[in-house]
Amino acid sequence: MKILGIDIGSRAVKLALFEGDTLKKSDIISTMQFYRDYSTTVDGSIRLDLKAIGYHHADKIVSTGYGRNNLQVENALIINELKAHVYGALYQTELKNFTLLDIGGQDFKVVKVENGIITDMLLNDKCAASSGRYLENMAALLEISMEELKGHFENPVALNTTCAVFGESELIGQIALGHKIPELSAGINYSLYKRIKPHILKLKSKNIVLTGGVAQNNAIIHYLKEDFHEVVVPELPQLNGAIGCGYLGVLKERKRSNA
């Protein structure tokens, strides 16, 4: 049996379609084009054209993501966020106790995992000054690309403040002293990931399992391993919340079949 997993992001559309087991094909499609090309709104679902997007020998699917109790996807199973995510990451690591750490688009979220179950959970949805998009407003603003600023996570600049609307005032004051691109670019690293610390630490494991887009931020790993005995950045961190939904179904549809 094929299943078909899908993340619905406010950025990106993850897809990630398994055949038994083994996870076959995947892809990350950006949201605007998911649903101008791929989809169409019905009496407030989603109905899918799978054969555009080159999925449409699945025989379940499984979503969540973003929005998804405004739109659900037309004859799937929906999951919640945070279980889709735990089961991508106990599929991609196969660790059974950890602490994930998902930074997305618009949010992060911490889960701690203590034999494959979720014990407790921290969420932030309510500030864009700690997600992804934070990291490229500011990238943005310094005319850097999202590569270089990823990459830089020494001697960095303080910039204090909370908020990422006053957080671009706070860093053209610091242009304006004359720092330059890689103690700012650290600066912002790690403006970002001292606001995320506190969480982690009050659901910290042994383990950290880092997954979201900012996964691939190498500024935030160095922070990570600093403060933690071990950081697992999963081989696809971006699509670990297609792959947890993608692997429920393929679980369920085993305990289904064995019963």
The other form holds:
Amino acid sequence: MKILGIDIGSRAVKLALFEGDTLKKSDIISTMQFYRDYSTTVDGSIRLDLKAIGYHHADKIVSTGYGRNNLQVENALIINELKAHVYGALYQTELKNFTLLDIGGQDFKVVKVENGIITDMLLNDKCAASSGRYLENMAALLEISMEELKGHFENPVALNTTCAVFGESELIGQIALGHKIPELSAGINYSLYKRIKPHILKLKSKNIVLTGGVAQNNAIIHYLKEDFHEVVVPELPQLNGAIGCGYLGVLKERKRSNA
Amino acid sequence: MKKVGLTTTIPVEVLLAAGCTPIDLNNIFVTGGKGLELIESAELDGFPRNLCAWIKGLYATAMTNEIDAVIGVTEGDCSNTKSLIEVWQSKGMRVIPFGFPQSRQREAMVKEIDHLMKTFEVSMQQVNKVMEKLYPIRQRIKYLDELTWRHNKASGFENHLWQVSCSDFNGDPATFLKDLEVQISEIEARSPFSDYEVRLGYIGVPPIIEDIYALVEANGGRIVFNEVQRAFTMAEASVHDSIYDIYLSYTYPYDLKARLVDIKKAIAERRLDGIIHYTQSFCHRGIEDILVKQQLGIPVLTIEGDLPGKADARTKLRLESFMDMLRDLKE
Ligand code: SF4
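Next, report the structure of the form predicted in complex with its partner chain; the form predicted on its own has already been given.
Now the full complex is given, and it begins with the chain already shown.
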């Protein structure tokens, strides 16, 4: 049995294929390309061209997405995004008790998991300044790549506005004062972290699991490690939601064959 | 002395033997529809904001209803009650103290109940007579509990409401029984809930949040065990037990250890998939959550309530996600 997990995000679509109990194959493609090249929308549900994406072997599909992107994929089981990420973290970390921090392109979530079950959560999709998008915009303003941005954590310049739009003017002010790229980048990373930290504190546990696109940001990992006991970044943080979809499919299949 | 307010379950047999009408102030406070107003009036009288809402509700309910006296439980319930009693007394309310002896020693219990009987001027004979009347009612309540978890026909809310009402039998045991029989026949005629429902246990003090049972059912589950409410029924007592025995085997006023034994038994017998541990804001019992989570061995969702009313959006989402994952384990 081959099970395909799909996570349709705002910027990227993530695919994870399980065969039996193991992850066999995965891909990340841009959301634009996904809609343009690999799918057609029929009566409000998405028909996938699995062959074109290279996943035509899948027997079952489990999918998730956020908000308007949580569309009905034809012949798929749709699950909510929170659950998808928790199953992904359960599979990737093998932990049962942890606080999951997922920072995506447009939102962040903090989810507390106890005994393998969700018991609490704080979600934020209202504030661009607390998401990956903030980092992208600020990097663009500095005319540096995300690659370059994510490495700097020392001597952050102060960026205190809580708003993504006013944050840009504040950054320009700091540039004008003569600060260099490393401190400016660190300031951007730190200001994102500072906004999210109080939410983690509310639901903290001994293990913090960091996922989502921003999990590749070394500076954020550095700040987290300074403040929390144990910080775990799974091997494929960005694919976590898709892996969770696939893994839930595997669990359901296991139950069915045991029954 | 006619109408006697209660702050929690006490040996109600004594009051009934004396011809008094027992009134559980908690029940009136939450079902009266004026919860928030009552809390506000207690705060106007000086009760702090950061104090358990039940205490403020009890205070104001007793002050605004025609109550001739209150039984104040000084031991085994809540240390807040001790201070509450003093405020009541200062306002001219007659308060009769009663304590569940923390030693859980027989002699101490005998002393407490005898003292209560003396205050109400009733004999053991009179008390025994009431006990004979209450015994069959308690057995019918036990049956209603079985209709919940064994026959899967009664809802979690019905289970809660009828059991919690055993603290005062709504002031009139005969009418209570009549109404109960009507309810039981109605429940018996139903077809059972689905085999696939998520079965939850509810532990901790009764909820101040009114729609918890409805929300669980809206998410495809049912509460089939109400821990403290069931303890209020004294339905486990045998027909031969004396009034002292009954209140000695009552678990709620004593340590958590004894309660956990009870809860573990229910988890196995009632095939529970998960537990909702309800805690009240500013209540010392919230600390018990540490042990509850460590020792029960099944998933626990802790829900904290503060003011009377409906669950907030976050509580709803938490409950929904918790039950959703329990269902994955079950399917
Ligand atoms: S909920 Fe806690 S603090 Fe409030 S009355 Fe009950 S025991 Fe006391």
